[in-house]
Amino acid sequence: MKKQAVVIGGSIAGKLAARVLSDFFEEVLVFDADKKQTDTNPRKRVPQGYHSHALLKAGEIALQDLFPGFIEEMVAAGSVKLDFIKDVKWAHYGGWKNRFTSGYHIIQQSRPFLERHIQKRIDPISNIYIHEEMNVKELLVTEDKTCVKGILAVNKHTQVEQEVYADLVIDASGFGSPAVKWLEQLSYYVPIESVPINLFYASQMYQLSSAEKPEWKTLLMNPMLPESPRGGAVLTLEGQTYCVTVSGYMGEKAPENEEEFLSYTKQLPYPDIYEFIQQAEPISDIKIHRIPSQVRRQYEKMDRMPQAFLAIGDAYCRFDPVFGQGMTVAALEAQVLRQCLAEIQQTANIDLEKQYFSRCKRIIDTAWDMTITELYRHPQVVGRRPLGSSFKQWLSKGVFETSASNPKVYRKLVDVMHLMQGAMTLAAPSVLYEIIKHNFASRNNKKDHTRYIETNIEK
């Protein structure tokens, strides 16, 4: 075993890497700006803590590895077990899909609990050390600036500074990271990736007052881009209670009162999250965040880089959260760590950081290609355009308006929303002869509807 790990964040990405570390290190020491949660609100550096999350099925699996047993004792805690086709009613490109059991069942909790449950599982392990409140202010190298050898911690009270040695640094800081400028203090590049969206969500918790509940335990209108750039979710949480959500694309107005944030839900495609809210108590004041871009920072690329220096999480790559990826990448990434460090145990001979960020990078590939495919459809998002963009719009909307009246289709979705399969999957000649099929056969029911229409204006 290596002697010591330093964890810079002590976020979910920051929790699963230091239970990976606990593994292959005699000391693992985790630097947190924040304190350590107590109670259930989200912790102070988490603001997106307070709305809507989404731990997809390929996160779940990768958790339950790291903890053994952990979806259970989450259900038991009070998750909200769900099968995601027969449980889940979802407004997708003009249409309700169709629901059915499906046996695809996924937990359901907000974040702070979530989060609670992964630190009850860190804190019985030995060798991980927390240090709360403590900034990292720089990394520390070697003469020759080719490996990262520790970190300056600063305690953020006493402003008292402390040279922290470690074999490798983990970069769990989040998407505020300064890591990319530390970077280039050595004279190392971080090529970087943005895609501007100018996202907003607002949530608000409610409660039921009567005992009748819903027959959905998650409502989702998705954003259509760009005609419709407004979608809504109200998930089922632990304790009954529930969590609305609303987001806006490209400049949408967020709402920052119940009457604005009423009006905002009796303007989507469909009245059912209006209609919820109706018979529905809030119990908590509206909360907003921001996403002005989604942002990549392309580790893998780098000409060059320092040895034993990784990122993980939104340090590495921040995910537009309609498409709820982040904490599932954040968990896959941690399982990538893992087999790299088990590799390692087994022969010395292999470039950890390039080993990493290249298997890392197929990951977020995955997430990444899906989400931009739909962003660049509203003309406000600037960029250069992915090779085969237009197909990949092409296939993907066939895909979602099939996938309203196909079982087929609409399970390969969900396995590639759920990170299960890749993104090719749909592209299979089974799935494009159903997507064929659908459009011809839709094309004939809009003829037979006009040839009526037509037949009776005549008479």
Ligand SMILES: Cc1cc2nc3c(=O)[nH]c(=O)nc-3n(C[C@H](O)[C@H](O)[C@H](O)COP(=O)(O)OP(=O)(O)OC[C@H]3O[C@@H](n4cnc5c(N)ncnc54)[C@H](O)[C@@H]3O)c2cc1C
Contents of the next structure:
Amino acid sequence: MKKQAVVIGGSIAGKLAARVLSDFFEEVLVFDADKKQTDTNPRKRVPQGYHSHALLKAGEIALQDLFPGFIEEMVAAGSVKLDFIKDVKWAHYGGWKNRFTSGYHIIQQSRPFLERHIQKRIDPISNIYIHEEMNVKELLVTEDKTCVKGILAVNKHTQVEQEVYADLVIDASGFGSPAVKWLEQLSYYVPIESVPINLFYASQMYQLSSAEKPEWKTLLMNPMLPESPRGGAVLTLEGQTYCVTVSGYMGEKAPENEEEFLSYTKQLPYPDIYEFIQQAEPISDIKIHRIPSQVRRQYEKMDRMPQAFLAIGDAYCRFDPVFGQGMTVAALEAQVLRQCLAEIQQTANIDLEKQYFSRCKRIIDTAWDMTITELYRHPQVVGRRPLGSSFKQWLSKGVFETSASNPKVYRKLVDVMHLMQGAMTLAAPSVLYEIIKHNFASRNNKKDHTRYIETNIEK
Ligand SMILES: Cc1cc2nc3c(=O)[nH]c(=O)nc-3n(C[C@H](O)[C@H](O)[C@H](O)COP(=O)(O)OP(=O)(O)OC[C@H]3O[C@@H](n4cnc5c(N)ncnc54)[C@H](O)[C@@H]3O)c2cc1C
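What would you give as the form predicted together with the named molecule, now that the form predicted alone is on the page?
Next comes the full complex, this chain leading.
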């Protein structure tokens, strides 16, 4: 067992990293600039906690693996269990999806509620020590700068600085992570890929005054780029509360007061969110979060990297939140960390940094690819379109449209969206066949429709 590991940031990614490290290090020290999550309110340094957060199926499975019994515990505590196909009313690519009982169960809750319950699982682990309100300012390195040997942290209240030495340092300080800058000062260069999306999220919490509940548990209206950059969602959360979120890409103006919020929902392609708000009662302010770009820090592409330093969660890659992937990718990265540390324990002969980043890259690639396939439909989203983009866009559009009425294709799409399978499984001959059949049938329907109109006009 190695002696000491340090985690910078104790949010979801930091807690999951700490959970894994606690099996391999005598002591795991977590430094967070904010207070610990002791209740289910959003924390100051995690402002995205006010907004709708979906936990994908792959993330749920990873959490259950890291904390056995976690999902049952969440449901008992108040998470909403839903059948992703039957209980989600989803407008996507120009139509509503047909709903049916699928047995594809997931849990739904607010992000702070999820984080609080992860914290509850961390608290009893005797070798994890959380240092609240300690801002990490610097990495400490060996004299030749080839190895990270600790951190310099400063207490928020006393401003007293503390040097902490460690055998491994993991950056989990979220999207605002200063690690790339720290590394640059040490002459390490981290390549960065950034895709400007100019997205806003505006969210408000509601409750229903009547006993009558909607016939769905989640209502989704996805943006459709480039024609329709606006989207919205209503998520039923713990305590019979509802998080209503609207979003807009590429410079859409965020609604800043209740009147604008209502008017924004009225302009969505379907009236359902607007109608829901009409019969519900707001129980919070409107919170706005802007996401100028999705960014991946490509540690795996560094020419050389210092030893004993890793990154996880948003500090490594921040995704477009519309796809709901961030927390799930963090959980999958925590599993990779465990796998790498277990291999080191057995053979002591693997390059931890190289192995960790290259295995995580595969997870990030899958999620990233899915987002850019859609984002690059918008001409104002600048960036080099990767090879095969047109085929992927044709394929995803075909899958989205076909899935509305084809249960088999819908199931496949849900698996891919939930990161249970890679997107290229959608290119299986059986799916392509269904897409072509669907396209052919809708073209004929369109033709029939045109003929009908022409006949009417002739009459
Ligand atoms: C509007 C919005 C909606 C989203 N929706 C979804 C969704 O539906 N599904 C999903 O999976 N993901 C979603 N995400 C992404 C998700 O929020 C993140 O992927 C997830 O929270 C990542 O957690 P993290 O631990 O990496 O970082 P964060 O949760 O951002 O936490 C960073 C932590 O580091 C601490 N910290 C920062 N700097 C320092 C420092 N110098 N020293 C010490 N501590 C420090 C902070 O106090 C904080 O606790 C959304 C994001 C946004 C913005």
